[in-house]
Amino acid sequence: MMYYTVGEMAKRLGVAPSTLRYYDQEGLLPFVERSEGGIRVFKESDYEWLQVISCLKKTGMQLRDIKTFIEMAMQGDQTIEPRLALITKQKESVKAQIAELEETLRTLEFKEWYYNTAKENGTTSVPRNMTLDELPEEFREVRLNLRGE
(Lines of atoms letter the chains of each structure in order from A and count residues from 1; the text may use other names and numbers.)
(Lines give C-alpha, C1' and ligand atoms only; values in the text may rest on other atoms or scores of the structure.)
Protein backbone atom coordinates (compact mmCIF):
# COMPACT_ATOMS: atom_id res chain seq x y z
CA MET A 1 0.00 0.00 0.00
CA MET A 2 1.22 3.49 -0.87
CA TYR A 3 1.46 6.05 1.93
CA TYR A 4 1.87 9.81 1.63
CA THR A 5 3.17 12.42 4.02
CA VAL A 6 1.14 15.55 4.76
CA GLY A 7 3.35 17.47 2.32
CA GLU A 8 2.97 14.90 -0.45
CA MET A 9 -0.80 14.68 -0.09
CA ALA A 10 -1.12 18.45 0.14
CA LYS A 11 0.82 18.77 -3.11
CA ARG A 12 -1.45 16.24 -4.83
CA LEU A 13 -4.49 18.21 -3.67
CA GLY A 14 -3.03 21.62 -4.47
CA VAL A 15 -3.39 22.90 -0.89
CA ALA A 16 -0.94 23.96 1.79
CA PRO A 17 0.18 21.27 4.26
CA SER A 18 -1.16 23.53 7.02
CA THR A 19 -4.64 23.10 5.52
CA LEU A 20 -4.52 19.35 6.05
CA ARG A 21 -3.15 19.79 9.57
CA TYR A 22 -5.99 22.24 10.32
CA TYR A 23 -8.60 19.84 8.95
CA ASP A 24 -7.16 17.13 11.19
CA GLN A 25 -7.24 19.41 14.25
CA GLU A 26 -10.88 20.22 13.47
CA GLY A 27 -11.77 16.52 13.40
CA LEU A 28 -12.37 16.29 9.65
CA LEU A 29 -9.87 13.49 9.09
CA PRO A 30 -10.83 10.63 11.43
CA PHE A 31 -9.80 8.21 8.69
CA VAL A 32 -6.16 9.34 8.62
CA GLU A 33 -3.71 6.94 10.22
CA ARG A 34 -0.59 7.86 12.15
CA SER A 35 2.81 6.27 12.10
CA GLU A 36 4.34 4.81 15.26
CA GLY A 37 5.97 8.20 15.76
CA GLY A 38 2.59 9.96 15.62
CA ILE A 39 3.06 11.44 12.13
CA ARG A 40 0.00 11.59 9.85
CA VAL A 41 0.19 9.15 6.98
CA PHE A 42 -2.28 9.29 4.13
CA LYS A 43 -3.39 6.28 2.12
CA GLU A 44 -4.44 6.39 -1.52
CA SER A 45 -8.06 5.89 -0.37
CA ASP A 46 -7.83 9.08 1.73
CA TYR A 47 -7.44 11.13 -1.45
CA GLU A 48 -11.13 10.74 -2.37
CA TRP A 49 -12.18 11.77 1.15
CA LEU A 50 -9.96 14.84 0.93
CA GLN A 51 -11.39 15.72 -2.50
CA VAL A 52 -14.92 15.54 -1.07
CA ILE A 53 -13.89 17.76 1.86
CA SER A 54 -12.34 20.22 -0.59
CA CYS A 55 -15.48 20.21 -2.73
CA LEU A 56 -17.77 20.81 0.24
CA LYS A 57 -15.49 23.58 1.52
CA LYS A 58 -15.59 25.29 -1.90
CA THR A 59 -19.38 25.28 -1.73
CA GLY A 60 -19.18 27.35 1.44
CA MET A 61 -20.23 24.52 3.73
CA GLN A 62 -19.23 25.18 7.32
CA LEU A 63 -16.48 22.98 8.76
CA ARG A 64 -18.82 21.71 11.47
CA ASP A 65 -21.24 20.49 8.77
CA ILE A 66 -18.40 18.86 6.84
CA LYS A 67 -17.35 17.15 10.07
CA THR A 68 -20.92 15.93 10.60
CA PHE A 69 -21.00 14.60 7.03
CA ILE A 70 -17.74 12.71 7.51
CA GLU A 71 -18.85 11.33 10.87
CA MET A 72 -22.05 10.09 9.25
CA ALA A 73 -20.09 8.53 6.37
CA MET A 74 -17.85 6.74 8.84
CA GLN A 75 -20.96 5.25 10.48
CA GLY A 76 -21.93 3.51 7.25
CA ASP A 77 -25.12 2.85 5.35
CA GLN A 78 -27.53 3.75 8.14
CA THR A 79 -26.66 7.43 7.46
CA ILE A 80 -27.31 7.44 3.73
CA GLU A 81 -30.52 9.50 4.01
CA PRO A 82 -29.13 12.30 6.19
CA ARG A 83 -25.98 12.47 4.05
CA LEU A 84 -28.12 12.73 0.93
CA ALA A 85 -30.17 15.49 2.58
CA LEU A 86 -27.00 17.42 3.46
CA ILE A 87 -25.63 17.10 -0.08
CA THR A 88 -28.98 18.08 -1.64
CA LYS A 89 -29.23 21.14 0.62
CA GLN A 90 -25.69 22.18 -0.31
CA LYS A 91 -26.41 21.65 -4.02
CA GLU A 92 -29.36 24.06 -3.74
CA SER A 93 -27.10 26.56 -1.98
CA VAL A 94 -24.56 26.30 -4.83
CA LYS A 95 -27.31 26.82 -7.41
CA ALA A 96 -28.34 30.01 -5.58
CA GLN A 97 -24.71 31.18 -5.51
CA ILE A 98 -24.41 30.50 -9.24
CA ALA A 99 -27.57 32.53 -9.93
CA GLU A 100 -26.13 35.44 -7.91
CA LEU A 101 -22.83 35.21 -9.76
CA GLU A 102 -24.63 35.14 -13.13
CA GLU A 103 -26.49 38.31 -12.16
CA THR A 104 -23.21 39.90 -11.08
CA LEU A 105 -21.62 38.89 -14.38
CA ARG A 106 -24.49 40.45 -16.36
CA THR A 107 -24.00 43.68 -14.43
CA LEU A 108 -20.27 43.65 -15.17
CA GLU A 109 -20.96 42.95 -18.84
CA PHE A 110 -23.36 45.90 -18.90
CA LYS A 111 -20.79 48.16 -17.25
CA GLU A 112 -18.14 46.98 -19.71
CA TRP A 113 -20.45 47.83 -22.62
CA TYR A 114 -21.32 51.14 -20.92
CA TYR A 115 -17.68 52.21 -20.62
CA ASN A 116 -16.73 50.96 -24.09
CA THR A 117 -19.62 53.04 -25.45
CA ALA A 118 -18.50 56.04 -23.36
CA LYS A 119 -14.92 55.60 -24.60
CA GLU A 120 -16.05 55.50 -28.25
CA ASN A 121 -18.10 58.69 -27.73
CA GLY A 122 -15.70 60.48 -25.39
CA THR A 123 -18.34 60.83 -22.68
CA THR A 124 -20.45 58.78 -20.28
CA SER A 125 -23.44 60.96 -21.11
CA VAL A 126 -24.09 58.94 -24.28
CA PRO A 127 -24.75 55.54 -22.66
CA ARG A 128 -26.24 57.17 -19.54
CA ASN A 129 -28.85 59.09 -21.54
CA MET A 130 -29.83 56.31 -23.94
CA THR A 131 -33.45 55.32 -23.79
CA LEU A 132 -34.25 51.73 -22.89
CA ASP A 133 -35.04 51.02 -26.55
CA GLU A 134 -31.61 52.30 -27.60
CA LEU A 135 -29.81 49.92 -25.22
CA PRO A 136 -28.79 46.47 -26.40
CA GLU A 137 -31.67 44.21 -25.42
CA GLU A 138 -29.56 42.01 -23.11
CA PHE A 139 -28.77 45.03 -20.90
CA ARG A 140 -32.23 46.56 -20.50
CA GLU A 141 -33.19 44.53 -17.44
CA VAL A 142 -29.79 45.14 -15.84
CA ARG A 143 -30.15 48.92 -16.21
CA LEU A 144 -33.67 48.83 -14.83
CA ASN A 145 -32.39 46.90 -11.79
CA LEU A 146 -29.43 49.24 -11.31
CA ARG A 147 -31.75 52.23 -11.35
CA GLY A 148 -34.30 50.59 -9.08
CA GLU A 149 -37.00 50.79 -11.72
Second form
Protein chains: 2
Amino acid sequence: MMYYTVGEMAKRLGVAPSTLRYYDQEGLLPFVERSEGGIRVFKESDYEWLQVISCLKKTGMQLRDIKTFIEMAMQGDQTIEPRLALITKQKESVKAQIAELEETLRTLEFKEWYYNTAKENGTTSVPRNMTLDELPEEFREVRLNLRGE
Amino acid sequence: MMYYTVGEMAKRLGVAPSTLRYYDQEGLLPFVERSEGGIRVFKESDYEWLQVISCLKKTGMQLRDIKTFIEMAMQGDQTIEPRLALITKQKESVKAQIAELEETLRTLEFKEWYYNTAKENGTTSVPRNMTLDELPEEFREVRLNLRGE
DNA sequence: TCTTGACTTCAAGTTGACTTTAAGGTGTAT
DNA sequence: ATACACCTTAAAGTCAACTTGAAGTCAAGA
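With the form predicted alone done, generate the form predicted in complex with the DNA in the same format.
Every component of the complex follows; first up is the chain already shown.
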Protein backbone atom coordinates (compact mmCIF):
# COMPACT_ATOMS: atom_id res chain seq x y z
CA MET A 1 0.00 0.00 0.00
CA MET A 2 1.16 3.49 -0.89
CA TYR A 3 1.64 6.28 1.64
CA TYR A 4 2.34 9.95 1.19
CA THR A 5 3.76 12.77 3.27
CA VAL A 6 1.97 16.11 3.32
CA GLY A 7 4.38 17.46 0.71
CA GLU A 8 3.87 14.55 -1.66
CA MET A 9 0.09 14.66 -1.35
CA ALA A 10 0.09 18.43 -1.79
CA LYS A 11 2.11 18.06 -4.98
CA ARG A 12 -0.28 15.41 -6.28
CA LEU A 13 -3.21 17.73 -5.63
CA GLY A 14 -1.46 20.85 -6.89
CA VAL A 15 -1.78 22.78 -3.62
CA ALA A 16 0.73 24.06 -1.05
CA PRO A 17 1.62 21.76 1.86
CA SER A 18 0.60 24.60 4.22
CA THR A 19 -2.89 24.41 2.77
CA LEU A 20 -3.28 20.77 3.75
CA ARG A 21 -1.91 21.50 7.23
CA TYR A 22 -4.39 24.35 7.53
CA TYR A 23 -7.27 22.10 6.46
CA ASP A 24 -6.16 19.52 9.01
CA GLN A 25 -6.02 22.19 11.69
CA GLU A 26 -9.53 23.28 10.76
CA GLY A 27 -10.79 19.74 11.23
CA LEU A 28 -11.35 18.88 7.57
CA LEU A 29 -8.97 15.92 7.56
CA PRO A 30 -9.91 13.73 10.56
CA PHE A 31 -9.11 10.68 8.43
CA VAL A 32 -5.40 11.47 8.10
CA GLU A 33 -3.23 9.30 10.39
CA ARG A 34 0.12 9.99 12.02
CA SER A 35 3.42 8.11 12.26
CA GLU A 36 5.06 7.25 15.60
CA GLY A 37 7.00 10.50 15.40
CA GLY A 38 3.88 12.60 14.73
CA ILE A 39 4.22 12.98 10.98
CA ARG A 40 1.04 12.95 8.85
CA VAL A 41 0.63 9.80 6.78
CA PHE A 42 -1.79 10.12 3.84
CA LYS A 43 -3.27 6.91 2.50
CA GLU A 44 -4.43 6.27 -1.05
CA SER A 45 -8.06 6.51 0.12
CA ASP A 46 -7.38 9.96 1.59
CA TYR A 47 -6.79 11.23 -1.95
CA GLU A 48 -10.46 10.63 -2.73
CA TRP A 49 -11.53 12.58 0.37
CA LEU A 50 -9.33 15.45 -0.71
CA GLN A 51 -10.83 15.36 -4.18
CA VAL A 52 -14.30 15.57 -2.67
CA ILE A 53 -13.21 18.54 -0.52
CA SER A 54 -11.78 20.14 -3.65
CA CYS A 55 -15.03 19.53 -5.54
CA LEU A 56 -17.10 21.14 -2.78
CA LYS A 57 -14.72 24.07 -2.63
CA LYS A 58 -15.20 24.61 -6.35
CA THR A 59 -18.92 24.96 -5.72
CA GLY A 60 -18.11 27.93 -3.50
CA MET A 61 -18.85 26.11 -0.25
CA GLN A 62 -17.04 27.45 2.80
CA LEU A 63 -14.57 25.33 4.72
CA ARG A 64 -16.81 25.29 7.79
CA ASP A 65 -19.61 23.71 5.77
CA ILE A 66 -17.27 21.23 4.11
CA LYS A 67 -16.18 20.30 7.63
CA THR A 68 -19.80 19.56 8.52
CA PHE A 69 -20.02 17.24 5.52
CA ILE A 70 -16.79 15.44 6.44
CA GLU A 71 -17.94 15.08 10.04
CA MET A 72 -21.18 13.50 8.85
CA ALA A 73 -19.28 11.14 6.60
CA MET A 74 -17.16 10.07 9.59
CA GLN A 75 -20.33 9.07 11.47
CA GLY A 76 -21.04 6.41 8.87
CA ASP A 77 -24.25 5.14 7.31
CA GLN A 78 -26.63 6.92 9.68
CA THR A 79 -25.82 10.23 7.95
CA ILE A 80 -26.49 9.14 4.37
CA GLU A 81 -29.66 11.24 4.09
CA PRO A 82 -28.26 14.59 5.25
CA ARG A 83 -25.20 14.02 3.07
CA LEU A 84 -27.45 13.40 0.08
CA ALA A 85 -29.44 16.53 0.92
CA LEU A 86 -26.26 18.60 1.10
CA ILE A 87 -25.00 17.29 -2.24
CA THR A 88 -28.34 17.95 -3.91
CA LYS A 89 -28.45 21.50 -2.55
CA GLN A 90 -24.92 22.13 -3.79
CA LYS A 91 -25.81 20.72 -7.20
CA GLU A 92 -28.67 23.22 -7.47
CA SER A 93 -26.33 26.00 -6.39
CA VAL A 94 -23.86 25.11 -9.14
CA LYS A 95 -26.63 25.07 -11.73
CA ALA A 96 -27.60 28.57 -10.62
CA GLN A 97 -23.99 29.72 -10.79
CA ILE A 98 -23.69 28.40 -14.34
CA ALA A 99 -26.88 30.22 -15.31
CA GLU A 100 -25.54 33.47 -13.86
CA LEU A 101 -22.20 33.09 -15.64
CA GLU A 102 -24.04 32.47 -18.91
CA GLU A 103 -25.92 35.71 -18.38
CA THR A 104 -22.61 37.46 -17.68
CA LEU A 105 -21.20 35.90 -20.84
CA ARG A 106 -24.04 37.38 -22.90
CA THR A 107 -23.23 40.80 -21.49
CA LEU A 108 -19.56 40.39 -22.36
CA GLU A 109 -20.46 39.30 -25.88
CA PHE A 110 -22.52 42.45 -26.22
CA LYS A 111 -19.60 44.52 -24.97
CA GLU A 112 -17.27 42.76 -27.39
CA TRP A 113 -19.58 43.60 -30.27
CA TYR A 114 -19.83 47.14 -28.90
CA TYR A 115 -16.07 47.71 -28.91
CA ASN A 116 -15.58 45.96 -32.23
CA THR A 117 -18.13 48.33 -33.71
CA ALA A 118 -16.46 51.28 -31.97
CA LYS A 119 -13.09 50.15 -33.34
CA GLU A 120 -14.42 49.93 -36.91
CA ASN A 121 -15.83 53.44 -36.63
CA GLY A 122 -13.10 55.00 -34.56
CA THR A 123 -15.50 56.04 -31.82
CA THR A 124 -17.75 54.50 -29.19
CA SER A 125 -20.44 57.02 -30.06
CA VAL A 126 -21.48 54.90 -33.04
CA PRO A 127 -22.54 51.78 -31.10
CA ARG A 128 -23.59 53.90 -28.11
CA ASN A 129 -26.06 56.00 -30.07
CA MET A 130 -27.52 53.24 -32.19
CA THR A 131 -31.24 52.78 -31.87
CA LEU A 132 -32.44 49.44 -30.54
CA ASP A 133 -33.43 48.15 -33.99
CA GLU A 134 -30.02 49.00 -35.43
CA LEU A 135 -28.25 46.57 -33.12
CA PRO A 136 -28.12 42.81 -33.57
CA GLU A 137 -31.30 41.29 -32.24
CA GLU A 138 -29.49 39.12 -29.65
CA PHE A 139 -28.05 42.22 -27.95
CA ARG A 140 -31.20 44.27 -27.58
CA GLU A 141 -32.29 42.79 -24.28
CA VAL A 142 -28.74 42.99 -22.90
CA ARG A 143 -28.53 46.71 -23.61
CA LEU A 144 -31.96 47.35 -22.12
CA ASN A 145 -30.84 45.61 -18.94
CA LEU A 146 -27.54 47.48 -18.78
CA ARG A 147 -29.36 50.79 -19.05
CA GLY A 148 -32.01 49.81 -16.52
CA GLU A 149 -34.91 49.04 -18.93
CA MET B 1 -33.34 64.42 -15.70
CA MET B 2 -33.21 62.02 -12.78
CA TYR B 3 -30.59 62.13 -10.02
CA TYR B 4 -29.88 59.74 -7.18
CA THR B 5 -28.12 59.89 -3.83
CA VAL B 6 -25.72 57.12 -2.87
CA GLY B 7 -28.46 55.43 -0.82
CA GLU B 8 -30.98 55.51 -3.66
CA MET B 9 -28.51 54.19 -6.22
CA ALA B 10 -27.33 51.49 -3.81
CA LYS B 11 -30.92 50.37 -3.33
CA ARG B 12 -31.49 50.28 -7.08
CA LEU B 13 -28.40 48.11 -7.49
CA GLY B 14 -29.07 45.95 -4.45
CA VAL B 15 -25.82 46.79 -2.67
CA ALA B 16 -24.95 48.66 0.54
CA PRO B 17 -24.30 52.40 0.30
CA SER B 18 -20.93 51.77 1.99
CA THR B 19 -20.00 49.58 -0.96
CA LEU B 20 -20.52 52.43 -3.43
CA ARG B 21 -18.57 54.82 -1.19
CA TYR B 22 -15.78 52.24 -1.02
CA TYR B 23 -15.74 51.87 -4.81
CA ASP B 24 -15.59 55.64 -5.15
CA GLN B 25 -12.72 55.80 -2.69
CA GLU B 26 -10.90 53.12 -4.68
CA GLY B 27 -11.24 55.21 -7.83
CA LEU B 28 -13.84 53.09 -9.61
CA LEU B 29 -16.39 55.88 -9.87
CA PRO B 30 -14.57 58.91 -11.33
CA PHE B 31 -17.73 59.76 -13.26
CA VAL B 32 -19.83 60.46 -10.15
CA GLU B 33 -20.33 64.17 -9.53
CA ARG B 34 -20.88 66.12 -6.33
CA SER B 35 -23.37 68.73 -5.22
CA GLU B 36 -22.32 72.14 -3.85
CA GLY B 37 -22.36 70.67 -0.36
CA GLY B 38 -20.15 67.71 -1.31
CA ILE B 39 -22.87 65.08 -1.66
CA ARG B 40 -22.52 62.46 -4.41
CA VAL B 41 -24.97 62.93 -7.27
CA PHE B 42 -25.51 59.83 -9.44
CA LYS B 43 -26.85 60.43 -12.92
CA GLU B 44 -28.93 58.00 -14.96
CA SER B 45 -25.89 57.24 -17.13
CA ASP B 46 -23.89 56.29 -14.03
CA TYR B 47 -26.22 53.35 -13.55
CA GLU B 48 -24.88 51.79 -16.73
CA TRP B 49 -21.29 52.21 -15.51
CA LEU B 50 -22.22 50.52 -12.27
CA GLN B 51 -23.84 47.67 -14.20
CA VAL B 52 -20.65 47.23 -16.19
CA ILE B 53 -18.62 47.18 -12.97
CA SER B 54 -21.04 44.61 -11.57
CA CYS B 55 -20.71 42.50 -14.73
CA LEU B 56 -16.92 42.53 -14.52
CA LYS B 57 -17.07 41.68 -10.84
CA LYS B 58 -19.21 38.65 -11.66
CA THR B 59 -16.45 37.44 -13.95
CA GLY B 60 -14.19 37.35 -10.89
CA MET B 61 -12.17 40.37 -11.90
CA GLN B 62 -10.53 42.27 -9.05
CA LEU B 63 -11.46 45.86 -8.26
CA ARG B 64 -7.98 47.06 -9.17
CA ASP B 65 -8.38 45.64 -12.69
CA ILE B 66 -11.88 47.00 -13.03
CA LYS B 67 -10.40 50.36 -12.08
CA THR B 68 -7.92 50.04 -14.97
CA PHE B 69 -10.84 49.44 -17.34
CA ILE B 70 -12.79 52.44 -16.02
CA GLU B 71 -9.69 54.63 -16.28
CA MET B 72 -9.24 53.58 -19.91
CA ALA B 73 -12.88 54.33 -20.62
CA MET B 74 -12.42 57.83 -19.15
CA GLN B 75 -9.61 58.49 -21.67
CA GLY B 76 -12.08 58.18 -24.52
CA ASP B 77 -11.80 56.70 -28.00
CA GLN B 78 -8.04 56.24 -27.99
CA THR B 79 -8.44 53.28 -25.60
CA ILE B 80 -11.01 51.34 -27.60
CA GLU B 81 -8.53 48.60 -28.53
CA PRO B 82 -7.22 47.77 -25.04
CA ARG B 83 -10.78 47.85 -23.73
CA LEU B 84 -11.83 45.40 -26.43
CA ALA B 85 -8.85 43.18 -25.56
CA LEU B 86 -9.78 43.21 -21.88
CA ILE B 87 -13.41 42.30 -22.61
CA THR B 88 -12.37 39.48 -24.93
CA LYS B 89 -9.97 38.07 -22.34
CA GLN B 90 -12.66 38.21 -19.67
CA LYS B 91 -15.11 36.49 -22.01
CA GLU B 92 -12.65 33.61 -22.43
CA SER B 93 -12.17 33.46 -18.69
CA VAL B 94 -15.93 33.16 -18.14
CA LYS B 95 -16.15 30.38 -20.71
CA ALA B 96 -13.43 28.51 -18.83
CA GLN B 97 -15.21 29.06 -15.52
CA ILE B 98 -18.43 27.66 -16.97
CA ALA B 99 -16.55 24.61 -18.24
CA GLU B 100 -15.05 24.02 -14.80
CA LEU B 101 -18.42 24.38 -13.08
CA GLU B 102 -19.90 21.90 -15.52
CA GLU B 103 -17.17 19.43 -14.59
CA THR B 104 -17.94 20.07 -10.90
CA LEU B 105 -21.62 19.52 -11.66
CA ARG B 106 -20.86 16.10 -13.14
CA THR B 107 -19.00 15.16 -9.97
CA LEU B 108 -21.94 16.28 -7.83
CA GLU B 109 -24.34 14.28 -9.99
CA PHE B 110 -22.17 11.25 -9.42
CA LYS B 111 -22.20 11.90 -5.67
CA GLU B 112 -25.97 12.32 -5.75
CA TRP B 113 -26.33 8.97 -7.48
CA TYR B 114 -23.85 7.52 -4.97
CA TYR B 115 -25.84 8.63 -1.93
CA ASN B 116 -29.16 7.72 -3.50
CA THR B 117 -27.82 4.20 -4.06
CA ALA B 118 -26.43 4.16 -0.52
CA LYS B 119 -29.81 5.28 0.81
CA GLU B 120 -31.66 2.52 -1.08
CA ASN B 121 -29.29 -0.08 0.32
CA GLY B 122 -28.82 1.37 3.78
CA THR B 123 -25.06 1.58 3.37
CA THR B 124 -22.45 3.45 1.33
CA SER B 125 -20.52 0.22 0.90
CA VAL B 126 -22.86 -0.82 -1.92
CA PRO B 127 -22.05 2.05 -4.31
CA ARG B 128 -18.49 2.28 -2.97
CA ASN B 129 -17.63 -1.33 -3.76
CA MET B 130 -19.34 -1.53 -7.12
CA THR B 131 -17.11 -2.49 -10.00
CA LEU B 132 -16.74 0.06 -12.77
CA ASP B 133 -19.09 -1.79 -15.11
CA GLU B 134 -21.81 -1.95 -12.45
CA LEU B 135 -22.13 1.81 -12.31
CA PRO B 136 -23.99 3.95 -14.82
CA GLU B 137 -21.75 4.59 -17.79
CA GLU B 138 -21.81 8.38 -17.38
CA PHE B 139 -20.25 8.10 -13.89
CA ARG B 140 -17.33 5.81 -14.70
CA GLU B 141 -14.92 8.53 -15.71
CA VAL B 142 -15.95 10.68 -12.75
CA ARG B 143 -15.16 7.90 -10.28
CA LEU B 144 -11.83 7.17 -11.95
CA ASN B 145 -10.88 10.83 -11.60
CA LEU B 146 -11.99 11.02 -7.96
CA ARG B 147 -9.87 8.02 -7.10
CA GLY B 148 -6.88 9.27 -9.09
CA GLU B 149 -7.19 6.95 -12.14
C1' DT C 1 -35.65 77.48 13.30
C1' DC C 2 -35.34 73.05 14.57
C1' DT C 3 -35.51 68.19 14.02
C1' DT C 4 -34.53 64.24 11.47
C1' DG C 5 -32.57 61.21 8.41
C1' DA C 6 -29.27 60.60 5.19
C1' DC C 7 -25.13 62.31 3.81
C1' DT C 8 -19.75 63.19 4.52
C1' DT C 9 -14.69 61.49 5.76
C1' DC C 10 -11.27 58.88 8.04
C1' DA C 11 -9.80 55.13 10.56
C1' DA C 12 -10.27 50.85 12.35
C1' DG C 13 -12.47 46.27 12.39
C1' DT C 14 -14.12 41.92 10.05
C1' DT C 15 -14.03 37.66 7.30
C1' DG C 16 -12.21 33.63 5.00
C1' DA C 17 -8.58 31.29 3.39
C1' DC C 18 -4.44 30.91 3.36
C1' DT C 19 0.91 31.91 3.95
C1' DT C 20 4.86 32.91 6.55
C1' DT C 21 7.98 32.73 10.35
C1' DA C 22 10.37 30.77 14.13
C1' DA C 23 11.93 27.20 16.72
C1' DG C 24 12.47 22.70 16.82
C1' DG C 25 11.78 17.31 15.58
C1' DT C 26 11.97 13.18 12.02
C1' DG C 27 13.83 10.06 9.00
C1' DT C 28 16.79 8.51 5.34
C1' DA C 29 21.09 8.37 2.78
C1' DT C 30 25.87 8.24 3.09
C1' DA D 1 27.04 9.50 13.20
C1' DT D 2 26.08 13.24 10.72
C1' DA D 3 23.93 15.78 7.18
C1' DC D 4 20.01 17.23 5.01
C1' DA D 5 15.48 17.64 3.29
C1' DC D 6 11.25 17.69 4.99
C1' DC D 7 8.37 17.33 8.80
C1' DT D 8 6.02 19.50 13.30
C1' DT D 9 3.28 23.43 15.93
C1' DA D 10 1.85 28.07 17.28
C1' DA D 11 1.38 32.50 16.29
C1' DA D 12 1.47 36.23 13.43
C1' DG D 13 0.96 38.24 8.83
C1' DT D 14 -1.46 38.94 4.32
C1' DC D 15 -5.06 40.00 1.05
C1' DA D 16 -9.41 41.54 -0.98
C1' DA D 17 -13.53 43.46 -0.27
C1' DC D 18 -16.18 45.23 2.51
C1' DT D 19 -18.36 47.00 7.03
C1' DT D 20 -18.56 49.67 11.11
C1' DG D 21 -17.91 53.54 14.16
C1' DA D 22 -17.08 58.22 15.34
C1' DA D 23 -17.66 62.83 14.58
C1' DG D 24 -19.52 65.96 11.96
C1' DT D 25 -22.46 68.19 7.69
C1' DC D 26 -26.48 68.75 4.51
C1' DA D 27 -31.25 69.28 3.15
C1' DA D 28 -36.22 68.81 3.48
C1' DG D 29 -40.40 69.05 6.28
C1' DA D 30 -43.11 70.91 10.48
